[in-house]
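Form predicted alone, single chain, as structure tokens, below.
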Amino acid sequence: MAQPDTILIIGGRLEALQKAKELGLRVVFLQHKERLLPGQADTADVLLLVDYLDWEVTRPIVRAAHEAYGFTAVMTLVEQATELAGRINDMLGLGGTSFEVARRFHDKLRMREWLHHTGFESVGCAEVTSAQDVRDFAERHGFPVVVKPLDGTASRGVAVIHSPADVEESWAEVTGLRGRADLPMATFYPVDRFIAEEYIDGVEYSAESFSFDGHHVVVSLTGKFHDGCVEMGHALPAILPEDVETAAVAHVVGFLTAMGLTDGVGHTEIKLSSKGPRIIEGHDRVAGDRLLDLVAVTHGFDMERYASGWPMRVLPALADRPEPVLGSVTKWVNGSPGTVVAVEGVDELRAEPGVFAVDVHVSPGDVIEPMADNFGRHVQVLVTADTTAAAIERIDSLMDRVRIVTRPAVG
């Protein structure tokens, strides 16, 4: 029989286990083995240990997993999960995303020529195969042209080419990165596939959402510090005039129907480019960079929690954008190249106010390398302020505070 009260949730940190809990809900956990993390184990009433990225493997277990626990919704947060949510739902009629939405979201190509086809919005857009296929692409749409995997995140393998002169280093720079089972996820976010994108200009937001039965609320505009492709930091609420931020938000809620997306959290990339909004990508999950825990604080409205209690229905729909509270901002500290000695200031720079958080990524020991992605970042410091403006003069005053010490690598 089955638990209205159970809901199956795929890989994902800590938190989200533990607020669905709090919600009183049973928790069916799939998780990847190779991405278990301390506590998961104990706080969720089921764990699945599988490698989840191989269907054929998961599809039994899920389908006895459903049979033995009732559950009667599928919830997943992490990019690497969405389409496997999709088949869950198709395969046991539960509603919520399905693999063809997911698909949709997930492949970037696809995504273009979906959003073509619906007459939403057109960007050039084509799969490439050799350095030659992007010459023939940037002699159809112009330089620059954008380069990136098919199904890529993090900024991995994204290249921007500005001349006929850079496409040969560069085309071997991205396909340099197939196979490599070195890099950080490699498991999850292989490097195959790539796409060319005629290329847009402008400043790139970002826009959290979350839909309810079709209708979209984007919670917050995220503004974006970048160091070439890789997202070095962002802040929030966005500061836009008035009209700017209607037009992007009535661009993003349009974007979300034509997807077909109708349930669940968004993260979409758009530009405000000098031809109207135009989208970067789409996602059916949240944002990384703890971008939903600044949400929370400074919209008071928990993503996270949203996930697992609106497809059980125990929390209430949004009529309207929440207001912002606070503003909020966070930015990245790297390090130079070579190994790492020490991470100092962290406790110094927790202690002061204002400072929601400083998660540092690397210890001592770690060799870093020229950041080639978002994976390539080291300290994250993110603040909080009465307004964004407020949050970015703060920060900016304390990220001398934290000091990676390096020495130079040996070999």
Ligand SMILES: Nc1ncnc2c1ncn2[C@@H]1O[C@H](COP(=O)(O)OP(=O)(O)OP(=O)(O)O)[C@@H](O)[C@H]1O
Contents of the next structure:
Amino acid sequence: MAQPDTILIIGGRLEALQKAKELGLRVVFLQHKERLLPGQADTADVLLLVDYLDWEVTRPIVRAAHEAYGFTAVMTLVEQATELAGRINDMLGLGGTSFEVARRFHDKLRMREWLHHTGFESVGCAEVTSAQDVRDFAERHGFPVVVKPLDGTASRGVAVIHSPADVEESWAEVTGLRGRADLPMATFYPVDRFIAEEYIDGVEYSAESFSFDGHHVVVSLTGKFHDGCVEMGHALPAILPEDVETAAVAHVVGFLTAMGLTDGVGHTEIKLSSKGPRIIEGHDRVAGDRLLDLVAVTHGFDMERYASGWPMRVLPALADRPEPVLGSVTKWVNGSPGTVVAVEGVDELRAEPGVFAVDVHVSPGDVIEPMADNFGRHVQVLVTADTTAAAIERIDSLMDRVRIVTRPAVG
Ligand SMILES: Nc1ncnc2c1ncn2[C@@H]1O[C@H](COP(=O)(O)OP(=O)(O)OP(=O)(O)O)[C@@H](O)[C@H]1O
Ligand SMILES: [Mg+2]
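Mind pulling up the form predicted in complex with the ligand next to the form predicted alone we just looked at?
Next comes the full complex, this chain leading.
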């Protein structure tokens, strides 16, 4: 017998489980053994430790868990499990996002083809299997060309190629990532196939959304700080003229509708280009970099709580976009290449007014290499203030308080 109060959560952080428990739900937690975090086993009512990347193994276990515990919805906030959640929804007829829709978000070529096919927007995109393919693509679409993994994350293997002379070297560099089992999260995001895309100019934003039965609420538009293709920070709500914001929100809502998402979280990256708003990529998962925490404090809307509460219908739908009550920003401090000797100033910075959190991702003894992707960032500082502009001003005055002391590698 199905019990109405049981949810299956796949992967993610401890807070997702805690929030589901606070809503009074029974939590069956499906996790991969490489990702089990402290506190998760205690918080979940049931823990299934499974290689969930293997559907043949996961399918019978989920079936048995469904029979045993009778969960009525599946929820995941991590990209590596969105297609799995879709398979489970399809297999058990739970409603929720299907495998087909989840795959459309995850596979960047499929997304581009789908958006073209639906008439929503057309951005040149093709699979490339050689440097010659990239040159041929550039013949058709012009430079710059973006080459990136078909289903990558964390900006790993993303290259912007500006001229024919750069193709060979860039291609060798990005394809050199194939088979690199030593990279962080390599189990979940192996680099394999590549696409080439037309370069979209303009300033980039992301939209953090939640969809209720096909009604898409863009909770926050978020501004970005970049170093090359790597995101070095975010600020929200984005500082935009009202008409530009309205156009960006409308584009995101159109995108989510075209993609066929009806319920749950969305994270859509867009550029306001010289040709109008264009999608960079979209996801049926939350943004990284703790943006969901910043959305919760700036807009008073907790996407993580809703991710369990909405499919179980223990929280009501939002009718309108929530008004921001604060501004917030996050930026990363990176150490110079070498061996980390110390990370200084963290506790003092945490005690400063307005500092929401300081998360340290390096320890003494770690070797810092030149940054290649999101995993090559070191200390994340999160700040809130009355407005976004005030938060940016505040964080900029604080960033030099953290010092990552490194000793150059002896060559
Ligand atoms: N077609 C494009 N035109 C211009 N810039 C692009 C394009 N595709 C990607 N980029 C830039 O590269 C960044 C990373 O690309 P993308 O978001 O597709 O990769 P990702 O690995 O999923 O990154 P992340 O997980 O950090 O969002 C984008 O945020 C954007 O700044
Ligand atoms: Mg991205």
